[in-house]
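Only one chain is given next, in structure tokens, and it is the form predicted on its own.
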Amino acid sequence: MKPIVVVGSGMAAYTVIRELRKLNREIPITLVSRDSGDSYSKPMLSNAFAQKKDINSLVQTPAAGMAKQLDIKLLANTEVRSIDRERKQLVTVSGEIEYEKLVLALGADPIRIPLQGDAAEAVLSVNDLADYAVFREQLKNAKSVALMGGGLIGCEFANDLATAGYAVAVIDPSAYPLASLMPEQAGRQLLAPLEKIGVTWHFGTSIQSMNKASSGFTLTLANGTILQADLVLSAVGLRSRIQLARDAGLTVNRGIVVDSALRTNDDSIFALGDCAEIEGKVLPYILPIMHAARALAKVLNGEVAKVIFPAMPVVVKAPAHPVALSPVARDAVGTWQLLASGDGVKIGFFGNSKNLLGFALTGEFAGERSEMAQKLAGT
């Protein structure tokens, strides 16, 4: 009997196999990793620092652990480079791995910004164990900490950074934090706070050169303003990694391409978690990708299934002005309005037929989360 082969590693890849397990037993499973392996909460990497946690303290299940709990058969440190759709084989550099159902769960990769200067490749993004082994081995020697964007990872890399006693300078072109999450009233909330720890902010702007210097670099923003720090962290975002998708012919387009049962155009083949874009929706988040992981081991399971998204408030982990948001639709009519407000604000943004769509909730607001869900939800 061919396998179920699952490509990945992360908390896409383990929690669908976990949720095959609950469901089927027998059903042979291959897991293959172009990394270890290990089982980690890759959202813990942008708060970790500030708690001194190294690599070995954020390892949940070392792979072998995994591979004996969820009785798979695991291959570490195997790059994939091909899918052979007709003979329904993967291709890696070990050989070829043939599969009855293949579930693509590949994640994505940090978006470079290209810079000018000689010192422009030395810009860090953390997205991995290994990343974060690199980046927390030069902090060893910085004292400063230049990170572009300002959105949820910089905001949270930001609050554990200035905690952990840097000097933290966040560049974004945009005009206040989370500016692509939730409305100014709400975002300018996290400027005062994080200034407090010892947060400088630079909006509106954007790093156009980045050059060695007698200590650490030199920064050119656009707007002309000179920065001067020991580390550059990018956080602007991640890109669905699609390119294997795309060599074997299905559809992709801002990640694979999968409908409500988490299919792709191949009847064999499905994606879920970051690299998946399901019925036109990228949502590289911990509560989509537990929904989607449940309905996809139904389907591998032989069953009818399709996900169904309820109401999935994001937390933004910035202790020192805390946010509870659920994200609007981009397509979605409607405006904001201010709810209620005090050490913090509450705003929801309701549609034309006065139904909530989404809201904001940052400082004394943001254990109301669960609340305004419901509300959300319609219940």
Ligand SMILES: Cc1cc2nc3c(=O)[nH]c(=O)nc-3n(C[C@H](O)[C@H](O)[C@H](O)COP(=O)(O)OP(=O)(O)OC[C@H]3O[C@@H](n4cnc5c(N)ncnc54)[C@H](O)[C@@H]3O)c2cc1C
Second form
Amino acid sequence: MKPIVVVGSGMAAYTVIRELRKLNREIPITLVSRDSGDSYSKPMLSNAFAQKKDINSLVQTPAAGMAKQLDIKLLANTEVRSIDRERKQLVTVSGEIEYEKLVLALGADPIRIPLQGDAAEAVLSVNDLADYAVFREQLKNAKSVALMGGGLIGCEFANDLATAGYAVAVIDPSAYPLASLMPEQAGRQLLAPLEKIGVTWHFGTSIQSMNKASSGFTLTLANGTILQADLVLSAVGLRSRIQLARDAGLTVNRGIVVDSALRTNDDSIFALGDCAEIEGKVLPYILPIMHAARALAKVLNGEVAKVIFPAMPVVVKAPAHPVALSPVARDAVGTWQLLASGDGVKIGFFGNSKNLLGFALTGEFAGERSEMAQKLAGT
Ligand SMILES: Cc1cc2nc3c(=O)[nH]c(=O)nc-3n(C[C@H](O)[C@H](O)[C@H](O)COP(=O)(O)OP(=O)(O)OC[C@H]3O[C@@H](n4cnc5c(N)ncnc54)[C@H](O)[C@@H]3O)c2cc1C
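Alt. form predicted in complex with this ligand, vs. the form predicted on its own above:
Now the complete complex, all chains and molecules, led by this one.
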């Protein structure tokens, strides 16, 4: 019997396998990953430094333990180069693998913004354990960090590094933190609390050039400001890994296009996690992965199932000023309304028929996320 083959060993891959094993202990499963295959929680990467965690303490279960626990064949450090759909085979760096059904859980790549200057290549990004190891090593000799991007991951790193004693400069072309997720009145709540722990903000601009200095780097911003930093970390967003699917003739858009059963335009191939675009939406967070994995496990087990996403609030790990939010769909029509204020704000986004479509909770209101999510679900 040919196996179900899962490509990737991130949260999406391991969650779908775990869910499938709850339904079926017999079905053969092979996991192929180009990384070590160790299981870890990626969200920890942006708040691990202040807790003095190295990669060994971030690994929850090593690859061998995962293989045993889930009763799977695990091929680590094995990159998949192409998919031969006609033969139902994967072509990997170390040979071919046949599949009965194929699950793509390939994740996403950090977006790199091209910079001028002789040190442009030294910009770091942290998207997996190996990146974190490099980042942690370089921080040993640094006192200051410039962060490209004041979105969710940028704010989390800013909070973490400032707590650990680094001078942090955040540079972002938007007007305020978390601008793509919240209205200005909510985003601005983070300014003073993070400044207090050592963050300086540079909004409405971006890094233009990065050059080596006698120690660290000299950064020139588009607005003419010159900054010095020992290390530059980019957190400007991620782009779904779609190339493998595109080369195989699968339908791709912003992500690998799948329906509510997580199925691509090839009946035997499925996708979930950061690489997937599920019914038009790329949802690069943990909760959507959990829901998609449960539905996909049923489908792989031969059942009829589809994913239905409930309200899924996102927590920003910025303890200096906690934030919880439910992003508003891009095409939603309505207005933001302030519901309460104090040490933070509670703001809702209401549609034309006064239905709650999203929210932003900061500071003392961040704890109300379950209550607000229920209101969201009830509308
Ligand atoms: C710093 C950081 C903090 C975050 N914090 C939060 C948070 O607080 N809350 C939240 O909900 N979300 C958070 N997220 C997002 C969340 O972590 C991701 O949505 C999730 O981990 C993605 O899992 P994945 O399995 O889809 O992708 P990944 O974990 O990226 O896994 C992709 C896998 O595919 C493998 N792969 C790729 N290409 C190939 C190939 N050609 N051949 C073989 N293997 C291949 C990779 O090696 C890897 O194992 C955070 C993300 C980051 C980067």
